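Next up is one chain by itself, shown in C-alpha cells, the form predicted on its own.
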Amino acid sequence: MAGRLSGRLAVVTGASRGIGYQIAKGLAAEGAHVIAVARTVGGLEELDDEIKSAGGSTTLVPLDLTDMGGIDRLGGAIADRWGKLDVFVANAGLLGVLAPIGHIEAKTFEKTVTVNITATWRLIRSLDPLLRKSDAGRAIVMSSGAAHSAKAFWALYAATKAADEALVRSWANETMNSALRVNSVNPGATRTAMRAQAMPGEDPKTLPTAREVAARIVPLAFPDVTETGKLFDVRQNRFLDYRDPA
C-alpha cells in the first residue's frame, strides 16, 4: 500500500481492541507492516482480515505482557527477520481498580505496574536497537490525564502513566542527537472498553470513537515528526512541552 509509511515496520501494542486496534488499522493504511501485539487471539484476527481486506498486511504475535521473555523474543525475532524498527507504539496497559490507596489489593497493584510501567521498559531496552536503526524511528506511548490530575482513588493508575511519561522523557534526552523521536499521547477520554469500566454511568455518545482519536495520534509515527520529550494532547491537538500546564 502506497502511503506515508509505506516500506515501514510498526510494532503496535493492546492491539486487539480500542485504541491500539484502531491505531494498527491506521498504520497499515499508511503503509506500514503492522506487528500487533496482544493477548486476545481473536480480536488479533479480525484486525488481520481488516487490514489484509484493505491491501495492507500484519505479522500477529499473541503475547501476555507480563511474559517479559516473550517480550524479550519479540525483539530479537524483529532483529533476524528485518533488522531493524520504524515505529513503536505501546499503547497496551491495565486500569487496574478505582480505590483507595490503602484497598488496592497487593497482586493488584503488582500486576497493574507489570504490565503499565515494567512491561513497557522491557520494549524499550527490547526495540530502542531496533529504533535507531531506522532513518527516521518513532515511538508513541500512551499516557493519560490522570498522570496529572492525580484525581482520589485513581493512584494506581495515575502513578503507573507518571512512570510512563518519565521513561518517555529519560529515553528521548538520550536519544536526542538520534534520529529517534520519542513522545507520550494524553487520548483524552475515548469510547473504549476501559473508559465504561472507569466511569460506568457515563453515555459513551458524548465521548470520540478510538477511530476519531486515533486518527490524530498516527501521524506522530511519520517520517516528518520532529518533537521528542514531548506529550501530544490528542484534545488540543498539539504537543505540549512539560514545563506547560496540561
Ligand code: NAP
Contents of the next structure:
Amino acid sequence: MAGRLSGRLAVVTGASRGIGYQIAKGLAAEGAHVIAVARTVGGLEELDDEIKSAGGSTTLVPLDLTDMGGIDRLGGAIADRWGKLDVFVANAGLLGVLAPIGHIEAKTFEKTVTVNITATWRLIRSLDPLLRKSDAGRAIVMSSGAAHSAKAFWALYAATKAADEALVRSWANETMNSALRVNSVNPGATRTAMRAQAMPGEDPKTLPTAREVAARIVPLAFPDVTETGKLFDVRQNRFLDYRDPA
Ligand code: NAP
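Switch from the form predicted on its own to the form predicted in complex with the named molecule and print that structure.
So here's everything in the complex, that chain up top.
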C-alpha cells in the first residue's frame, strides 16, 4: 500500500484491542506490514480482517509477553525473515490494581512489573539490533500521565510507567548517533477497557476514542521524525522536554 510507511515493517504489542489495535490499523493504512502481538487470537484476527480488507498486510503473533523466551524467538524470527525492523510500538500494558501500596498482592505486583517493564526491556533487547539496521528506525513506548502524577493508589502502575520512560531516555542516549529515534507517549485518558477498569464510574463517551488517539501517535513512526528521548503528549499534540537532572 502507498503511504508514509510504504514497504516498512512494524511490530505493535497489545494489538488485539484498544489503542494498540488502532495504532496497528493506522500503521498498516500508511503502508507498513504490521506484526501484531497479543494473547487474544480473536482480537488479532479481527484486526487482520480489517487491515486486509483495506488492502494492507499483517503477520499475527499470539504471544503472552510474560514468555521471555517467546519474545527472544520473535526477534529471531524477524531477523531470519526480514533482517531488519523499521517501527516498534511497545503498547501492551496492564493496570494491575489501584490500591494502597501495602494492600497490593505480590502476584499482581510481579505480573504487572513483568508485562509493563520486563517485557518492554526484553523486547528492546531483542529488537534494538534490527531497528538499527533500518535507515529510519522508530520506537514508541506507551507511558501514562500516571508516571508523573504520584496519585494515591496508583503506585504500581505509575512505577512501571516511570520505569518505561527511564528505559526510553537511556536507550535514546545510547542510540543518539544512529538513525534510530525512540520516544515515550502519554496518550491521555482514552476510551478503552483499561480506562474503564481504572475509572468504572466514568462515562466513556466523555473520552477520546482509541482511534482518535492513535491518529496522533502513528506519525511518530514516520521517517521524518527527528526527536528522540522525549515524551509525546497526545492531548497537547507535541513533544515535551525532560528537565535536565539538577
Ligand atoms: P487495553 O485496551 O487494556 O489493551 C491492552 C493491550 O495489551 C491488549 O491488546 C492486551 O492484549 C495487551 N496485553 C495485556 N497483557 C498482555 C500480555 N501478558 N501479553 C501480551 N499482550 C498483553 O489498554 P489500552 O487502554 O489500549 O492501553 C494501551 C497502552 O496505553 C497501555 O500501555 C496503557 O498503559 C497506556 N495508557 C492507556 C490510557 C487509557 O486511558 N486507556 C492512558 C494512559 C496510558 P491481550 O489481552 O489480547 O493479550
